[in-house]
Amino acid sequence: MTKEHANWSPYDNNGGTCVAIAGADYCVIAADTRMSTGYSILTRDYSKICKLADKSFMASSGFQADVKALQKVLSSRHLIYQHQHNKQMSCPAMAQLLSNTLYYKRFFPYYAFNVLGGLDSEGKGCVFTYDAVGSYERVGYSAQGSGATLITPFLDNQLKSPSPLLLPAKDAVTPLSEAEAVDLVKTCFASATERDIYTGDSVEIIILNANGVRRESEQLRKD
């Protein structure tokens, strides 16, 4: 008689969706509120999107215990870095810390799939995409989680971003004002929503721009 192993996994993937876009003078982060396992909806208001510092915001799709752990991590690296330095990190730099962060874990990864958005120096909006252990890119906009490949197409098409291969390079902000970006947001995930039983609920959008950071909500479908 041949022994049965339990199919134990130390990963769960609790679905969910982040979209990121970077403007001019602004930045938008959204992740819808649904937490689930398989079929099982486990909370309808769960938060996805992770204020680093007061410029850079991290929304965060995967694993939402990982997710939890990298927050803590990235947390106490920034508060060390504000006693030496005695001033935030700068987004472009969280984005660092970030990529350093999930490729030390490159053995026994962290299933977070993250967007950072914020930001930069010279008050650029700027975004920021990740793979689990790290590698990373600085975009006009992003999309992570299980609706990301119903959004990005919607994305590529809406705001047809350059390609990073072209020189001189251009820049990759998009051309939308600020409420034209909340709008596409909101029309994303109403569209996301349809099609993934992993997004829904709700939608919490974060704004960012030189005034400071303001939140807003929209009612997706619950079923």
Contents of the next structure:
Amino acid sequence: MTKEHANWSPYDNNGGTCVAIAGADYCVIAADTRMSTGYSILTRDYSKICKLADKSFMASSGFQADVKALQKVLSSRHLIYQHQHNKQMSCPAMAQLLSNTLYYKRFFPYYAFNVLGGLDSEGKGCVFTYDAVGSYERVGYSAQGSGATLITPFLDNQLKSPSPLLLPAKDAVTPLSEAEAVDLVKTCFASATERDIYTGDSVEIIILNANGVRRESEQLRKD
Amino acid sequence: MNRVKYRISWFIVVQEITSSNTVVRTFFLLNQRVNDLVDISQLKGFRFEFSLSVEIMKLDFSGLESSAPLYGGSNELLSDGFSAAPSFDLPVTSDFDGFQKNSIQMVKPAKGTTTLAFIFKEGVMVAADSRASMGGYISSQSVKKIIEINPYMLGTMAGGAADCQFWHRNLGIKCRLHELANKRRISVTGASKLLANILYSYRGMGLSVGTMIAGWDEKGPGLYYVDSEGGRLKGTKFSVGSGSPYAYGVLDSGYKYDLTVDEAAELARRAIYHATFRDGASGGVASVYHVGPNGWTKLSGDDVGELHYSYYPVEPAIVEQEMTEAVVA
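The form predicted together with the partner chain, contrasted with the form predicted on its own above:
Then the entire complex follows, led off by the chain already shown.
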């Protein structure tokens, strides 16, 4: 007797790509704005980036319904934290909160591939990259989503910094300036759009630094 | 009229007949097989001969040797592609798809990583690589696989990254609570038991954890292997992950109880290096930690690509004739 397979899945993949780069005193978080299902495009201007705290932004690709739910859970947890501690959550603290939130649904996961970007308590850029069930790591740059396999090798080539595991430790700060990093991100998305059908339309870029938050948008191929 | 040739699955024939129970079962299988063939052989003159003597417990299968070629051979009858079924050895099971899925899982490299730990005179040496792979894609080359549970205990990560990270963090919390409640540190035995019990309660739910808990407590150095099947083993030398066979080879050949800290660190480093060299799922940075009476210290973190050239430097090629720049007049 062959096993019966379910003909309904609770998940769907809405595609999309997210990238984040950490600098000495800035952080760039970017995501394309295309939302698709199968071979159809649902909308061309959907934002995948969510502000969780003053200095923490999360970009997520995957199943956008799960992403929406995750964003709501994290925002409300942050609100509670603010009421209880009278201050904003730091980026590393938010990173661990996100990891735990994802793991609590270990047996029915959030189908969300996240990158968290922000500034740590010293003002340095920090980027955390996650898998679907919550394992996380602080890195200098990261890409997640359908175009990640196209973008990551390019970022490795441009930004590869010595591993934080090396001993004696080598300095791991990305030497790029803010403007160069934003330009690099635009290049990444332009290339990914060429070869990934789920990436395109436009890219939303958030730049976080000591002066505050800036938002940029760049048009991409719509085919 | 089509004459089709069938090849009998040899797996029945080679089974060792040891008890009457087995003989009966084999006979039944053969019977079933023969029945199938007999139906189809209604076609024309297809005969089977085999003798079975249960008393002597010795089965004569000479009659089963069919004249059909094992491979290639005379293809003219099979060339139309549909009349003869290709002769595959099929497992005798009710759930064929499940069986296939399990067998693929069995052959897949388990827990793509290499971690090792061993006890020696000066304490415990713990080492690991830093590669995380998702199928064939390397998702990270800088994963921290040696987790610092508290200043005198380390855990290693193999299997699901999220599972290991989360449960080690949870174990760290429990160890701290134990310290606060009992006014003394938890033993390595106790900590490993806490983790093993948690993992056992989630047994069968798909967690993938293959970890070693290494520490120094009142009884001296301690090392336990704990996994998501609920296993917990005390030992002096362990290696976990897809690269572990290679690491064991190097570790076993160089291990002595009386190593100094530096010698033990070099042994651990080499073992990880050799595992990353041969195992595709291991790589990145080889980290080596030492757990002594005063807690753990990180001894080294070396990129394995660079370690290769330090162990095996490139010999400059012997050049017979060297070209020199032409002198420009």
